[in-house]
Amino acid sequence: MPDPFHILIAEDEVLAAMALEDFLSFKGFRVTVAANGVEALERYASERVHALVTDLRMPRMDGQTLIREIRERDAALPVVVMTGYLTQDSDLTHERWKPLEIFSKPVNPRTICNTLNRMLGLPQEV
């Protein structure tokens, strides 16, 4: 059996991170959780990651800076953003950030899972 896809979650809200980690793990993903952007970037540098799920507002390094740093290393890494603070003029809506999907909080873990499945070329859940 092949190794599971590895998802890196950058989320400072502990309960939200735990809920998403539990759901994605149950669905067969390998999941690593980081409490802020700096920790996420360190994890990314030391482990093979297939996709990033991130909040935008976090301590030590915000999600947009994290995405920018990771995109310098891997422009094609799928990214899912969960935020309560997205504005219409956000730079993240620009085509150059693709593949990227943005969701307003609160977001159902099943929605994140289905989005990751689609972005990673996996079968969709019914």
Given for the second form:
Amino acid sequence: MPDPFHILIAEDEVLAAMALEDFLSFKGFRVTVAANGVEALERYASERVHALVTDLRMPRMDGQTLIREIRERDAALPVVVMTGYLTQDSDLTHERWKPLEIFSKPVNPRTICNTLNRMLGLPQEV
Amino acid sequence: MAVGLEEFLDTGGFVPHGVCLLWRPDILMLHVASDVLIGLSYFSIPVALTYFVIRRRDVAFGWMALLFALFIIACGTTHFLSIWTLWTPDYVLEGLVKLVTAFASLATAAALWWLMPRLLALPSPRELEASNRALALEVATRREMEARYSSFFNNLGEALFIVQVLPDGDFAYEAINPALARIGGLDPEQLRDRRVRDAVAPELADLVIPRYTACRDSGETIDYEETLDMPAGQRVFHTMLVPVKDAAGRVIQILGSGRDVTERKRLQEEVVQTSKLATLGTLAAGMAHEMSQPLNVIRLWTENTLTRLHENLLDPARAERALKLVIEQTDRMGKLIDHVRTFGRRDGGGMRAFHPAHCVESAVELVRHQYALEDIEIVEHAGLAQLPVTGRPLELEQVILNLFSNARDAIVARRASGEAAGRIMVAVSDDPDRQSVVIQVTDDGGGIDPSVLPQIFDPFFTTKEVGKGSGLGLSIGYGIIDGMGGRIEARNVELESGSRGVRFTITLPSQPVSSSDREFSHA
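Output block for the form predicted together with the partner chain, input the form predicted alone:
What follows is the entire complex, opening with the chain shown before.
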């Protein structure tokens, strides 16, 4: 059995992060949780990460900045954004951030999981 | 040398006076004609005088005129006797009449001199005419004033009324103006001189009599706001009662005026509401985030549980934990919803006693997370704050939220200019000496330009760029704090960290504020 894909979750809401971690682990991913952008960037720097799932509003470093930093290092890393609301002036919908998918909270973990599968080239669950 | 009366009256030895005139008919005629004319004239004068005195009953010193009359009749009689003695030598009689005349003349002359100062003091007709003219002018002026005042009274839109304080201390309406009659659906004629309790509906009497009593007993002008049920619906009046006192200082009358401030109140409330909505608008973004968080947790945990259930991998302990989490999250959402609901409510509820520390806590709770996301820390210094204040808790919370929001904006602007900032300090403490509670909100956002510091509480004054601030926040806040009998001040401070910022200090009195005090502080 190959090593599972490593998903980095950046989410300051501990309970949400825990639930998502639990769900994705249950679905066969290896999951690391970071409470903010700075921590996520540190984790990214220290381990190989196959995809990022991030909140936008976080203390210390927000999701937008985190994505910008990540894109400078890896233009192709799949990114899934979970957000309470997307401000109108956000340019995250722009092509240059792709591969990137945006979901509004509350998110469906199955959708997140399916999206990750698709972005990582894994078979879709039904 | 006693002479008998008979002897005294005996004229046998005298000759008539005509003998002296040698009975010359021309001389006799001259004397007779002159004396007759003089006598008749003299007799007519007292008639005229008496007639004058009788007709002019108001004439001063009328008895003097009668004395003159007596004196002149006596004079006239002496002249007729002069004619008589031409032919009949009744010189004794003539002498006696002259004696009477002498006394009358003496009395008249004496009385005249005695009266002289007072006669001189009598106004002359010219003086009387002048004073009459002045009086007429005065009367005309007063009539004009009265007309002006009565037109004031009758045409002013303000409700005016005069209440009489009866000897037993009760109140009766003396007059009400047409404006009051119109607003109140009252008939001025029916109300006149009727006791207040009998004149108006019992509910209205119960409302106004305590006010009249307060004015009567204090002897001072009082003013207050009252909400009265009028035929045109519920109206809010700003009423002022002015006591009128007699020489002994007893209040005998109360002058009242009532301005219908219903519309003004509504506009004020609307402005407060608008600002509340504006504050709410800035909070809405944060609120969306706050709401999405628990919702997200709920969704994730239920999906987790459902997936495990489908796979037959759900143990009861895990299910229980998930459900408890869900319940906690719904509680969290419920609290948020309550908060938004009460915040948006139009009527902030009545004035009541409350602890301002709760409002501060509540405001901090509302924005702490949102501000933390922007790296703004809210530091609370909870001192000993136990004194209650009077007002509407939600309004105070709105003021504090507005201060937080301004502090946040200052911090963001400070950072944009490359300086470090990000702390909002809030402190609540009692000032037992002054029986007041002090709330301080301090930021490290760089401070306010001292030249604009005096203006910051002015309506529509804003330092923010166009579209960023309405300029109403602080002025509304000022009104709210003022309405609670307190004050709000701002000054620039140097912080221990070396940075600079603004400190807003709200001081609220701890004793209940009366409506009249509040109105005065607004004036």
